[in-house]
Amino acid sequence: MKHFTSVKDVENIDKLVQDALELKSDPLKYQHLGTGKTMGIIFLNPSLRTRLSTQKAARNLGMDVMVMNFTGEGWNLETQDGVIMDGGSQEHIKEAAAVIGQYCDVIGIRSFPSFESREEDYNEKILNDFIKYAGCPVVSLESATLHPLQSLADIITIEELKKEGKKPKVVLSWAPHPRRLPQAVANSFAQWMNEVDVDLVITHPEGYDLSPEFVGHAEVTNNQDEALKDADFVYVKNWSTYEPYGEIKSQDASWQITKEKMDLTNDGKFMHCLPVRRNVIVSDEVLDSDSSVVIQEAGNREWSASAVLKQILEQ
């Protein structure tokens, strides 16, 4: 694996969660591949569960650790072609993600989208300019349009719990948010699920399809009842609209998922990514029970990490 961008990167998915099991098993057994090794960690956005076990990870295979916030810690980053930079931005992505690569190994990059273009945010120029200029191995942190390190903690957290010899249901739902959020997780669940065995159905109000080129060959229906109805899996989740680009159609509070909505699944179990808003995505009384694994997901984001970065080192 020379980048990890997307599902898309990844030889053999089994291998890589099996990896990452291995490793959760036993965090330290591949330390020596990142020995002398440096890993710097960009963020140019928010992060909790990302930064983390990112860091942890990384160190678990004995890589060095920078972490460095643009936001508030970087110059002003210009990412445009062929601009005057006579404005607020001192500095061009080209010669960061060239300086950054001269002192990392590996590179780890958080953005995400402006919502000013879809056709700029889905080109991934951020993450795609570092993979060109930096010289040395990206792997994305969350991008404008894909969020792959979660949807593989996701997959591995789906192959500890699924039940022996039954494949596992799974629904993407979606749910009301105050603020317009990004397609990127949702994107990137359902490119994974793709790619796995299992029946996907996706769920949301009318005007909230993702892109095709996301949803592959799982039934999407606006009857969040219906899609529910023996669920083993529920992933939760707010996006705004694919087209128009952007917008939030609908606050509709009863796509909330309930102790009711989960009643209708089959003892199924409650997945998010995290952070989440209670009693607007989900209620306090299902994010509190016995069937929410947010916990141990956000868990699995360390091995998803690390599963990745022992195979870049392993190249």
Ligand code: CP
Given for the second form:
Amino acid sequence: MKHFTSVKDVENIDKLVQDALELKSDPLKYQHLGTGKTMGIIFLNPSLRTRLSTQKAARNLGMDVMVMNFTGEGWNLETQDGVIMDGGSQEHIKEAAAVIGQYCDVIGIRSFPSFESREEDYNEKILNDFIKYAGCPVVSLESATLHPLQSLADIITIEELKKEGKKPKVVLSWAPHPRRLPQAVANSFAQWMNEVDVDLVITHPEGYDLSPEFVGHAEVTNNQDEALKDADFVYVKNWSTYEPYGEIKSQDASWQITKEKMDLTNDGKFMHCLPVRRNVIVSDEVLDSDSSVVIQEAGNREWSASAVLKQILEQ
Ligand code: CP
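Could you please show the structure of the form predicted together with the ligand, as a counterpart to the form predicted alone just displayed?
Below is the entire complex, every chain and molecule, led by the chain shown above.
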């Protein structure tokens, strides 16, 4: 694996999941791979899980790790080409990425969408500029449109919990949120689920259709109760609208995941990438119940990052 920006960078998902499970059972087995190598972890946005799990994964593989938060610590980055930099940006991404690449063997970067332009966000300019100018492998720590390390952790969790001999029914459900959120987690989850052996149903209120590029062959319905019937896994996330881009069209509290909703499922597991707003996205009763697997899911972020870094270091 050269870079890790989406499921399209993965040659064999089953092998990647098996690598993750092997590393989970023996975290230091491949410590020799990263000896003498450095990972730079760059955040343009906040993080808890990605920040800690990626550092832990890199260290387990023997790498040295440097973390830099651009918000507040780095120079303000200019991302547009050909501009006169007489405003608030002191450093262009071309130099910043190239310089960081001199110090690192692998770079991880988190860059959320700006929501100024759908075209610009969906072109993934910041992530692609790092790939273009850094000169070393780049791992997405959540980009404008995708969160592949999260999706891999989600697949590992489903693999661990799925019932033997049954193709799982997996439901991706929108839930309300007071702020405008990216489509990245939902896009990425749908994209990965389209590549594995599950029945995928996506449910959301009218107007919240995801980009068809990521919906793939999923069944889509605006009837959440219908979607939840017999679900084995309920993956919940808010996202803002794709068309028109980045709007909040609904705050309908009836889309919150409650015990009554989970009772419609096949003893389904509740999944969420975290952080989650209690009693907005999901009720306390569900989040604190045995059906919630969010902590196991977050724990698997370490093994998804480990598996990806292992395959990059093996190149
Ligand atoms: N799920 C996830 O990416 O969490 P953080 O934003 O805290 O890293």
